[in-house]
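Let's start with one chain on its own, the form predicted alone, as C-alpha cells.
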Amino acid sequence: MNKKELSAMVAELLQSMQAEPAVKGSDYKPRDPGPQPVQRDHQPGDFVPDVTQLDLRKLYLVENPAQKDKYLALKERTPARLGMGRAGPRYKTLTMLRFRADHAAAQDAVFSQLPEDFGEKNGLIPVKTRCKDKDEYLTRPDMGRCFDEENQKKIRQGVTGQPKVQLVIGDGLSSAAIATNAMDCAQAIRDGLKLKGIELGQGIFVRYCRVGAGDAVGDVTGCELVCVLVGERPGLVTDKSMSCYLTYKPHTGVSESSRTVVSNIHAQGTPAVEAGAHIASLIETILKKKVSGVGLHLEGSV
C-alpha cells in the first residue's frame, strides 16, 4: 500500500467516525434539550437572589405533580428537605446551592465566636471553662465542663449569696444561637420568675461551654436550681438553635437523666420568648416538687 492510498484509507475512516450514529436501528434524533433557563447576565454590584431565604416549607421543585396542594399542607409542618424534585438521578440545581449553603452556615456557627465583650454588654459575668481556644473546645468536651480556680474565683466575687436560681448562657457548640436568641429569652425567663416570687442570680456567661458547665456553677455558688442556656450543634434545617437545661441540685457528677431539656429554641421551632415563658413555669414547677429531669416527670405521673 502506497502513501497515496494510506491517506485515502485514513480520509474514509474519519468520513464515517464523524457519521450520526444509530439508535436501536432507527434514524439518529437529538435529544429534547426540554425548557432552557432565562440567561440573565449579572453585573458587579448587581443584586443576585439568596437561596439561603427561601422557604424550605414552602420550597417544592417536583415538576407536574399529581396532589401539589395535599403536599404544600403537608410541607407547612416540617422544614424536612421534602418534595425537592429531581434532575434525572441527581438533585436540582437549586437544591444542591440550598444544601451547600445550610451545610457552609453551620460549620460557620461551630467556628465562630461570640464578641469577647458579648458577656460585659449584656450585664453578665464573663469566665471561660479550662479550653485554651476553640479547637480544644471540640477535641476535648471535657475540659468544656469545669473551671480552672481563677474563673471559679470571678464566680464567686460576681454572685452574691447563695442563689434559688442561678441563670447560665454558654456559646456551646452554635454561636449564633446564642447571638440570636438568648438574651430575649433570658428576659423572659427573668420576667416570669418576677412574676412568680422567685430570684434569679446575676446571670453568667461561659465561653467554650458545655452543659456540664452548669454543674460547676452549682459546686462554686451553691444554688438550688441552674438553668443553662447554650447553642445547640447545628444542622441543615438551623445554625440558630438554642436549648434549656435545668437541674436541680447541680453538682459535678450528676446524672444527664436529671436535667429536663427545653429544646429547639429558635425561629422555626419554639420562638425565644415563648420558650422563656415556659421555662419560668418549669422551674417553679421544680422548685415546688425538688426534682427535675426523669424524676419531674415521675412525679407527675403518680
Contents of the next structure:
Amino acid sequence: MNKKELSAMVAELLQSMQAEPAVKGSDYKPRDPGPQPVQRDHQPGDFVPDVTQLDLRKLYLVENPAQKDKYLALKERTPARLGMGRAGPRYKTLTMLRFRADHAAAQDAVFSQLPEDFGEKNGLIPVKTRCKDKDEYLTRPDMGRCFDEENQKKIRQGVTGQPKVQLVIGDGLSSAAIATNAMDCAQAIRDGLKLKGIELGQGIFVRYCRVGAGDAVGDVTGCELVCVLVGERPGLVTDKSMSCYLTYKPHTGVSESSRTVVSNIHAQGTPAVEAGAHIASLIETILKKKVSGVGLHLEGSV
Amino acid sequence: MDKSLLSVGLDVGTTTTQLIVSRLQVKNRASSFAVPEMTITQRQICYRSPVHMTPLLGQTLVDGQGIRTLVEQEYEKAGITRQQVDTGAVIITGETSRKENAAAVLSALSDYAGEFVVATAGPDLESALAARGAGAVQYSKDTGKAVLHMDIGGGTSNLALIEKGRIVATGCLNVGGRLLKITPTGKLVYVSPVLFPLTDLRPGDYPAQGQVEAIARILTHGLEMAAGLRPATELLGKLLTREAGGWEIPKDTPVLSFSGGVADCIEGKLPAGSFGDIGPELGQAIKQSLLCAGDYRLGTETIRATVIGAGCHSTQLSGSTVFCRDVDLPVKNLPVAVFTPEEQESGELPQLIQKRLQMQDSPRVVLALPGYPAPSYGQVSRLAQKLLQGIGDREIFVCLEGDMAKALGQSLCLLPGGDRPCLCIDRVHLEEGCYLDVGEPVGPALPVVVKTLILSEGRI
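The form predicted in complex with the partner chain is what I want next, because the block you gave corresponds to the form predicted alone; please supply it.
Whole complex next, starting from this chain.
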C-alpha cells in the first residue's frame, strides 16, 4: 500500500465516521450522540484554540455519564484533573495537551525573568542576591539568601532610618506570581498598615530571591519585622501563586519556625488585595505580641 | 481557632410551639499556612422540646406571656441559661405570623432578644428553614436531584424548590390541617377565611359525611398544581398567600418531599379528629393524590422541620477576612439594597445608591454588591470611591459576594471623609427585600442571619 492509497483510505474512513448511523427504516435516535467531530472551520494560518483557556473545573470529558451535573458540582470544589475520560488505557488528546501546557507554564514561571525595570517602575529599590543567573539561583539556594557589598550598599542608601516594617518583594520560583499579584497585595498591605498608624517605607525588589533574603535585609536595615512577598514553586494548578513570609526581628540564621506564612495568594486562592488586608492585620498582631511563626500560633493569636 | 455557638430555635406556629437547642461547631478549614476559612462544620441538636400546643388568647391571638413561660421552662429542662445562648431564631409562622402576634411574642421575650438574632420570619425564610430542617436540601445535594419540599403545617404549606442543593424558589399556599377545627362531636368551631370561597361550611355547622374529605381533596389539588402535576386553575391563585407572591410551577417533575405536622398523617394513618382538625384527612388525601404517585420522600424531620431549621440553619458565617470599624455588634434588621453587576460597573452608581438610600426609612442600609472574584487594587479603590460618593455621610454597611471585603473596607476608610463607622462583609448572598443581622465575631468571621421580613403586615 503506497502513501496515496493510505491517505485515500483514511479520508474514506473519516467520511464514514461522520455519516449518519447506518440504521435505515427505523426511528433510531441515540439519546447521546457521543463525541462529535471537531468543526474545522478555521483557515490555514489561523491559531489553534488555546487549551489553557478552558476552565478545568467546568471540563468533564467522560462519555455517557450517569450523573454529569452531580460530577460537575463536585468538580467546582477542586482544581484536580478529574472526570477526564480516557482513550483506551490512555489520556484523551485534550487532557494530554492541557497537562503539557500547564507543565510548560510552570517551567516558564521558574525560568522567566521579571522585566529589567520592574523595581524602578513600581517604586522599589532594585537589588539582587549573590546569584549571577537563574541557573545559579536554582542550584545554589544559599546564594539566594545573601547580598554582596554593592547590593547591601544600595539597600542601606535606599532605606531611610530604621523602618519598623520592611517590605521585600522577590521573584522566587515564579516570576509570573509576582508580576500578577505582588503590587496589588503590597498596596493593600500599605493601606491596612496606614489605618493602624504604621507607615510602610520604600519597598525592596530582590532578583534571584529566596525567603531567607529577608533575613539579610533585616541585618542591613535593622527593621523590626520583614514582610517578604515571594513567588511560590509553581504547580500544575497555577503558575501564579504567591506567598508572604513575616519574620519578627529578622537576622541571618533566624529559625525557620519563627516565620508566619500566608500561602496560596492567587486568583483562585486568596485574592491578592484581600490577602494584603489580612497580612496587614497579621503584622499588627506580630508587632503587638513581639513574636512570629510557631510562637504566634502557641499564643493562640492565629 | 475552633469555636462553637449555642443556638436556640423557637417556632411559634398556628397549632404548635417547639423549641430546640443545638450546638454549631465552627472550624477553620484552611491550613495554618493560609488565610483562615471559618465554616460551620457540624450542627448537633442537644435538646428537643416536646411539641406544645401554641398558647392562644382566643382563636388566633398568641399569648405572649404563655410563650415566655414555656421558653423559661424549656431552658431549664435543657439545662441552659440565657447567658449561654449565642444565637438563634424565633420564627412565628403560618396564620399566627400576624403583626400583633409578632409584637406580643417580641415584647414578652424582650429580655431574651439580645441572643436571638431573628425576631420573626416571613414565608420565604420559613420555607427555606423547613426544607433545610427536613433534610431536603441535603438530599438534593447528595443525589443531585431537583426536590420540591412541602412543609404542610396548620395554616399554610411552605414550598421550596431545590436544585443541586440550592434553594431556587420559595412559595406559600394557604393549605393546612387547621383551616377547619372540629369538636369530638363533629361540630365546626372554626373555618379559616381562606376557605370561604371554597366551601359553604361555617362555624356551628355539622359537616355531612365526606364533606371534610372533599375539602381536603380540593386543598390537595392546590398542592398538585403547585408541583406541576395537575393543570393550574384559578384555585392555585386563590390558595397562594399574598406575602409569598407568585409561584413558578416547576417544568420537570421534581422529587417531592414532605414535612410539617400533616406529613405525619401521610404514612401513619391516624383516625379523623385526632387533633380536632382536618390534618388526618389532608394527610390521607395527599397519600392518595398524584403527589405520592411518583418519587417522594418524607423529611428526616416532620413536625419539627421548621424549628430545627430555625435552630440549626438560620445562622451562616461571613467570609473570614472582613472589615469592621467602630460598629457595635450585633446589628439587627438592616434593610438591604441590592445592586446588579451592571449597576456596579455603571458610572451612575453613586446616583443609584443615593436614590435607593432615599427610598429606605432606616439610616442604616446594607449595600449588597457582587464585587469581583479576584480584583486588582485599582478596581477596589475605584469601587470604594463610587460607594462613598453615593453613601454621603451615612454609616457604611457593605456586603459583597466576591472575597474582597477587608480590602474594600480599608480603602473606604482611607478616603477623605471615610473616617466613620464601617462594616464590610463578604461571601454572603443577599436579595432585594431581605434584612440582615450581624452578630459578634466568631474568630475572624461574623455570624450572619439573612431574613426576608421583619414583621409581615396584616396577614390573615
